[in-house]
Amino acid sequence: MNTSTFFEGLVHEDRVHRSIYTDAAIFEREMTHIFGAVWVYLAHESQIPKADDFITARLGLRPLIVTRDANGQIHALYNRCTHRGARICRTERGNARTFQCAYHGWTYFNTGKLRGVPWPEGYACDFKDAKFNLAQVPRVESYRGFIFGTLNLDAPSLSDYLGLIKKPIDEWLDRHPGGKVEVREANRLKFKGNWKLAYDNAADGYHVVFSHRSLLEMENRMQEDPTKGMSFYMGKPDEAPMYVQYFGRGHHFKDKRPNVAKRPGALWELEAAHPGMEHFENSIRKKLGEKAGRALDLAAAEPVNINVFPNLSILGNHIQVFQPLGVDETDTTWYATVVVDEAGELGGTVEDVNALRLRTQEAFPNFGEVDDAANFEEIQRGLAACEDEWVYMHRGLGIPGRVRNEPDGTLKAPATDEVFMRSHMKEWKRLMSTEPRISVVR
């Protein structure tokens, strides 16, 4: 089969074929040509801050253990005993120098090296052979705390892969004291749909006022004029100053910050009411006075959607991770983040800020993501209609001046346009038609 011609037939300028969401063979190829070939988000360094800390993760379907060894080096080990294939770590996170397989007792260091085998005299082999060590991802790198891994020896550096999407990531981090955050616990959801449905939606401003109508109403339930939360999607969102931008390599960005006045406290003023917020807000204002605006803005959800292909989205104050489980099943996990104020920039209000931040973070995962998951499941059900072959993504296409080519090579359009989907589907097609040099190390 000529793979280039095959995938060319599935991805057109204005539409994609339903089979890219429903075909098990295409999904299996994605596990090597997408989730094996590019830099995939694995974990955050704040989740393994100390020597010998670990957290379990996945690279596509591959179960991993992300470890920080005694020397501080980060590894992404296959969570698979080299003996008979059982997972050797069944705990989500912890601190351990070694991992022992519960099946036959083979034990490994957190560097991946085999430590020992029970009753080795029963074997004629040399267990110093590296083939008995745990397989591990050959290239693991971090960008400002975000840990990525790739199996592709020919992939560019992580910095080059991220490219221009680093700018909004930097801006998102640099608004915090010390330019960093720590990751906390998560809201976990699972939907019966293909993983790409979530990524297709990650910069979609067209659906908000329809799919999230109840959330918009809840955010403004105590207001005479609906100005809270995502109310800027109401009316004519095409004409709003917010925009969507495509950065290349499948990465895209929806920037809603232009809807917000550029002054301290303006972002906080958009936050909808929730129980207890007045107590923490009053405490912050009492401690900081006229300087309270910046601290309160850190408690509010930053109005951005930063999407790193294929599985990471930074939305508001959340880190969202997509994990494919099968062609028609996906995990989506929303990790909370908190402010770290080591230099005391916030004048002793960091605990109040984080208390508010965690409460405001409850809103969208609990009241918005369920709307999206329902849509994804309905799409997956609808795509079972095999005679109706095409999924369209042509909003904004062919309208003069609608999509702008920026001097830096990015594409920019109104936040309701589908240029981001057309563009990342072209990258998907390129990757699916290219043979990566996949490898593991031991």
Given for the second form:
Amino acid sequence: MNTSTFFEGLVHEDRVHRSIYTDAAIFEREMTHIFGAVWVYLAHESQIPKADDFITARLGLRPLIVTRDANGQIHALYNRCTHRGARICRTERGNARTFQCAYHGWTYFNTGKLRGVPWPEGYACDFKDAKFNLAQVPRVESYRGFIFGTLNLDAPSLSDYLGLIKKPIDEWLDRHPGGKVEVREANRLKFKGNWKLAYDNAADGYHVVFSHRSLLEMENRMQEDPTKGMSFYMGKPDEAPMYVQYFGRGHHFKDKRPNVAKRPGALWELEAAHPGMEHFENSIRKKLGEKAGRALDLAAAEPVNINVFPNLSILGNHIQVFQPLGVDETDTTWYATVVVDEAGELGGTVEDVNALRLRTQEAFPNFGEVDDAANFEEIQRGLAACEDEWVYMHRGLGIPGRVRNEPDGTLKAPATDEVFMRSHMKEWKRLMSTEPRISVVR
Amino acid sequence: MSYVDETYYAQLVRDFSAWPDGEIGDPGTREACRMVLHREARLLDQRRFEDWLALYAAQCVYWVPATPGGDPRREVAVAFDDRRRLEDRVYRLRTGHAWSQAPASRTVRAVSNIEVFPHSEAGVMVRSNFLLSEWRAGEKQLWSGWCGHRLRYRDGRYEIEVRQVNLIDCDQNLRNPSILL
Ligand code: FES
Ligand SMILES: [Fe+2]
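If the one shown is the form predicted alone, what is the structure of the form predicted in complex with the partner chain?
And the full complex, kicking off with our chain again.
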């Protein structure tokens, strides 16, 4: 299966073969040719704010410890003892200058360097040899707080890898005071299905009124006409001003902002009821008067889906991470974010904003994502039908004028178009057919 | 109308962060509380959600922290529902289009290790353990943990003011957490 003809046979212009979601050998290759070859999102800087903080993560299936050393430099260490292979760090986060393996006591600095081993006189080797240091991801870079790593020495810089998707990321951040957010725990979900089912869904505007029908009904149960939440998908979503855009390298963007009036407070008006809504909204209005709109909008879900291939989706106020665990098992973790207002731009309302924002962020994972995950699992079950080989993603294909080539090289299409999916599958095929130059440093 | 404000949160966090040792000695109170918890478990297993909601006070919270003892003012929860959102939750399950619960899970829960502690004049705090076996779409899964209830005696019965569900794996990735725990 090392030939590009093999992958040509699996990814067609209008459809993909079921085996890309079900075949364990293909999954294993993805762990090197996709997750080993491109920049993969690892963690957010606000999760390790202080010197010597660490958090565990994964790059594909590789267990990592993302550390911030005493000089503030971030490392992505393999969480694997050089001696016999045990995970050296068994807690999910903390603060530590060194890590001692619990099996035979080898100890490492949070830079990855071996500090020492018990009874070294029993060894003939020189422990200064770098081969005894922890392996680490050779290239770790941050983009405005988002930490990525890649094993591929030939990969472009992170900034070039992100390319044009940086613009929506910048806009997402810049609506916040100081242009930044902080992660505050997560709604953590898992499903028994392939990770690409979640990535295929990430900009899918076709499923919304069907998969999320119960959510739309719930959010609008007090309304005469549905105006809350994603009700702008009802009727004819392709005629609404929102759009889907493909940015290259597998990244895509669903921009629903054009559906919302461009005036402070308009976004907040789309929010259905949330715990604490009346009190904290009143408190913000009392403090800010006419200027309350901006603060309230920060508590509302930003209507975008910014998807960075292969494992990051910034949507609403969440940082969602797709973590493959096996060919048919995936974790999707919805990291919640809060506003920090060091310069006092929000006139002392930041606590009120966050009190609302934490509750608004619980809604979608509870009442929306669970239904998508149920559908992903049903796809995985359906794909057991092995003679029925094809999965179609040809919505919009061949309709003249529907998908537009923009001057910046991106593709734009109406909200329910599957062009983004066809496009990231092409990128998937290219990567799976290319040998990446993978290495670690020590 | 939501009653959740700074005072409500502060009281909630205070009530659920310290569990004193001295249990209530009065067997009548203990028995009354035990019956509330058992009835609640049964109504949920029977999917009698409206009857289950009737056990709750007009001002109530259903709270599933996302970290052990997590403060809802500082972080998101697996679920943090005031009365209105709890009614939302039931409404959604009843639409017939909540695909994560269509078809619905079958559940059975065992509630045990019930202890009742004094709280206020009419209020008590109750701690209990639970095992919840769920079957859906051909697969079984097990949920487990402990609950804290704040009950208040009003109009001849104990109402549930707060129920905190502490899953032992609350900070891990959960598969289909769409049932009422
Ligand atoms: S495996 Fe770590 S010290 Fe032996
Ligand atoms: Fe969805």
